[in-house]
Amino acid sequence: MLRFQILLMVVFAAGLQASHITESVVRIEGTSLEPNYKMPWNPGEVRSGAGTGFVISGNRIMTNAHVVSNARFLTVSKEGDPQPWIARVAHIAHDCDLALLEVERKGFFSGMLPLEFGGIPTIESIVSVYGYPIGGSRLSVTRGIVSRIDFQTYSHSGMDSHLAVQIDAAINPGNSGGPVMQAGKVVGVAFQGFRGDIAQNVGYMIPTPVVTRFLKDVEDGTYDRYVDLALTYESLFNPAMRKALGLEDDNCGVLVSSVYSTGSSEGLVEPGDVLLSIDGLKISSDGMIPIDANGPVPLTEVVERKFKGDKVELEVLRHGQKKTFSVPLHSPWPFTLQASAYDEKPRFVVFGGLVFQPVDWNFMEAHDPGNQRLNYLFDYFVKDELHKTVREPVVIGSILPDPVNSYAGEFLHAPVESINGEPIRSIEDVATAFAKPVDYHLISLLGDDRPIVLESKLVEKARPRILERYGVTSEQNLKK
């Protein structure tokens, strides 16, 4: 009888715990305005979508950035209460796919308890995923087993990689932003999965070190993005290479292969250095460090947990001599060119029916250009340090056919080198060049000896004709 009573108490407690979790999970519905990078003067396409969020301390709702990106109108609703409440984005971090929402009207959080965060779940432990998958209006709970903990590319930005936890529970559209629970605490935020034709029942969650870092970053009211060492390294397994570098046979150290300019390590670390330790943690020859009980993680995890202005201590071996550096950390701006951008308008200049646009990931995704020079500029912008001479490549993104530009069709997607002899390093330079009074505008294209020549009088005459014919409502936008 006593054993039966204890079992009843455990079941009752579990029921209360599940009820508390259910009451703290919300459904998010949003209307977004997706920018049009082919016709950048247009407002964009209106889309609707749904996701999941959950209540945390301070009457805030946590969710994924991709659930609320480009949002123009957001509502949240509680389980069992269909009434929509208007919400707004308080903070958003596209590089780690997290966001915080606030509800405008008072009373929404009445009776709701904030969920608490736990640690990183262990391999083979069971977790529960809460959310509203595939547009459902009722809360769904699925269970999965933690199968892997490592670095993964976060698909929202397409460039940033952070710690992620893999589970064998599918993360479907609508699940995004929901809490992943273990022992009554949040151990992750559901955020991405594989398509069914690639892998079955495989999903990923953002673990709590990434979540707590985001919450710490926004405490001052601003999100400052992740910092980065801005270097690459290679494993040092080869005994002959280790001997040549003066290393012991202790399975320690990795070889620095490149150091990016504008990055944190520039001027301190050099290619050919051997990284021995980071913040006092020994680096193994595969680049792993012992930082958590769940096993080794890449050395970059130390930097992942730091903030703008923080420092990291590096011990290196250079020409047989050990050196120690204190590296101030920041975010290298050139890397953002190759990441998806959100919550900003396309920038452009229309002149003589030629549409000039800066090149970034959004432009490349929309246009899928076949111009090899342009593809090189984008793909190697960071690696070949092209940013030293060009802040952002500018190309002829589109051509609005008209007699004034009838011979320019072959220059579609061609990178612009100069206008009227002035180098073009950004889209602002294009607007400045065309604003200067000249009889003929000379547009030089990268790698092409044939310039585009536009007569100012003919351009001005064609201007109203082009604007009306193609529905161009604005001739330029220089602000994001």
Given for the second form:
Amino acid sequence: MLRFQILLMVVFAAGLQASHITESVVRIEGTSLEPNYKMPWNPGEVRSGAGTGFVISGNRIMTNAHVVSNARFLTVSKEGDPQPWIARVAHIAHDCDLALLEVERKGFFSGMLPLEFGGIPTIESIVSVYGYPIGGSRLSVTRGIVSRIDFQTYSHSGMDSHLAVQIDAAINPGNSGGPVMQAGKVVGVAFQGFRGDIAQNVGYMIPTPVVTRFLKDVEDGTYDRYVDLALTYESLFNPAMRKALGLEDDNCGVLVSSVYSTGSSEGLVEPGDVLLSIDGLKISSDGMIPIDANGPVPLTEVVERKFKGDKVELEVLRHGQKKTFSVPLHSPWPFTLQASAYDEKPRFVVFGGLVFQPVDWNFMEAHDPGNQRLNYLFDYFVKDELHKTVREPVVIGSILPDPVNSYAGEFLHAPVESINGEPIRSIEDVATAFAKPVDYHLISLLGDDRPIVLESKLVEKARPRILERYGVTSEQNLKK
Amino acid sequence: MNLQRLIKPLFSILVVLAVLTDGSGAPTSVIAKNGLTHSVLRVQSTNQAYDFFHPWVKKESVSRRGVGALLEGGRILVTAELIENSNLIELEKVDAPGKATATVELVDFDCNLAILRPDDPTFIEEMVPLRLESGLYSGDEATVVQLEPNGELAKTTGRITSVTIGGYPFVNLGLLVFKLSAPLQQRDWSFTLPVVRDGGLCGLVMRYDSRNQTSELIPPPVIAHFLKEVSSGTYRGFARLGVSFSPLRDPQLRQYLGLEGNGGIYVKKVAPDSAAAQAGLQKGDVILAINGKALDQDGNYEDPDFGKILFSHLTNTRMHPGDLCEVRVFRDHKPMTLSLRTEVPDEAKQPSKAHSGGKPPKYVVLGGLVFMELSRDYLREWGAAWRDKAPQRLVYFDTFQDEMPENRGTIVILSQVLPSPGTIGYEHLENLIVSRVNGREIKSLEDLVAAAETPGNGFQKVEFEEDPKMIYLDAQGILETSMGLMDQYGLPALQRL
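Now that the form predicted alone has been shown, please provide the structure of the form predicted together with the partner chain.
Starting with the chain above, the whole complex follows.
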């Protein structure tokens, strides 16, 4: 999970002054509470940061999700207006790094012109980036050309890839959420770049297909996330492979490798099928389709523009026979385990000084465990379909040393298989299993370790002592 | 664990030493010639390991030099490390010119010992074999024998400071290791060094930690076990019980299990197919005693020679393969006795072999696809940090291979692709576990070769556990291009099994 892209949000210490600005771009200052996945009962760390936003129709401010994630207090300010206005998040989409803010007090939007969206800019065309990057307090404008249009991993979630446009205009921390303009219209939202020591003049913006999809998704009041075919495919370049599959030498079609259970395509598409077309668009042998005038894009772009409940037409070749499926789309849940999560509280159960936690990206990032079995569970949760047996792996995330657990130290980060005979498939199961009245609590670990035994009487005795000594303010939280 | 890093194999200091000591002053006591001069030999082995990333070639050769001890029957004892992957072994007498070649008669990487025999038996005719001195205990003095460049013996005497179960370089079998505290000088010919006491051989130095001035020795009981097996005519080696265990120190766990007293260890895994598994030993059993010797909560028993020591010394070294072993077990709150005969596991059944034993790696090249069997040696090509650096799925399968279904067989992988016209589109494939070829399950490279003989409709179909799940090759095209492929990539052969 190497993430080398940085998010362009500036984190600062002291307050900054608003100054004269162009009309529709706003500066966003936020205070967030970053949850603590090592001591999950703690409220977390208070952090401040700033980014950029812009006014769009309906008295809304658009910005990046990462500018306002985990926010506890947000203000927006216009240039030339010294007053900060309190804002709140109306909608947030972590999988495409976009958010919409509202300002409660009336009057903020008066005199401001909502910006309008354009299309995907062509390669080499000139764009201007507006925002409040580091290096000064007033609005900054930089200029560059469109360098590349391609799929990129959106590093805010770390898991999702969408279309992104690379530009060579200077984009720096603080530019996040700012509009990228061409011919008076917004053609993208600046959102990520590389650290200066990795690459120069490489900045990325979220293009309008992603932005308009987000706006359409929230029209019904809730954000439903992206939908996914939940399958993998391989290019079909090899002549022998094409011949064996009964394909002509026409550079068309890709081979389906895996179809993930619980995903949209399950039960319809099968591994070994050759995908020929998607919604009538012919798929080339490298998986690309001609969807816009901007050249070929990966076939998933068709699905990228759809919504929960929409259908996509897939034409496949199976055992030499052409078949057509209408695949109803939804978002497969197992994938979210491997994505960074925000605006969630860490879930945990403290028992006998052992802190049980579900395994997800946030846990792994905070603990960086060396346990090979745990790393396998996390890395292969989707690939090896481990989610068929557990909704989320549960581990002993940390140990609060006490005489009751003085022989359990070796089991730090060990994945739990069962407690008191009950299989553990989620953190809720831990709480339920320990509630069983027994003399000895038996914790069995995955693999070949000895069990941990905790005597109920000793656990009860140790309970107030552990809470007091380690400042544990709450023994469990099961809600996100 | 820091200790592990401090202990350098003697090899590392040797290279420097060749420069340091040539002709310059000899610092320590040089004892006049005595009987030992006629009982030890210089052994130089030119070793060349296979490159597991390109299994058809060998890596650059390295020379290892040590001192071998002559034993009864014309056998020369050295460490297995000295002669691992040897191309040529040469012997030199300490006090006379001339070299003779030697052959490895027997090597056991489990105990890091090997027997060499001169190809010309008359070479050692005049020499005096050493007897094995078995009475060496903690606190005793022993002498490490090194050689000066001029052939004089340099002896350094120290004391045995600890007797423990320790790590051996190739496999961790729970064998005894003695630690000898004595400051050794950097000298050439030190990769293997004999240790003597009262004129008899009582150990071989296998590692020297220069910071703590401590040598680790292969001790008399391990050498004696090895030699007894050698003399028996059919070498079987070191047996093992086939269980892994946890200490039983936690009073809460002891109470839960209903254990009284202080002893016993918790069986956390029984190796499938092992003697222990056949005898009915199960995960969760508590082993109380072996052959009447009670085990404490850490698994130690009271050894008549060495005091408290891990039971593996009893089962692996004191006992020989096939010996009867009575295991007193506590199961479901009741004691019971199981009896079994210890055995050396059949390594051919391992899904990923722990050590190749210097054997050339097997491979098959099929139309540019390179297939191999997964092994620890393959993973080690990623360097010292291979557990982090090597493909994680392979590391996982190697580490947890005991948990695989019993008939899993050896894991066959597509290690890499040598790009050729037939492999267009497959160039990026590497380190994939092969599940089937032409519909047949693959449990060894031999299976793969057999399966490749029956292509379906003119295509070789290879299936993998991970994406891409399957690929096809043109069977006729493979045959036509194989000669060109050998020529292009310098392959001496398309397969080695």
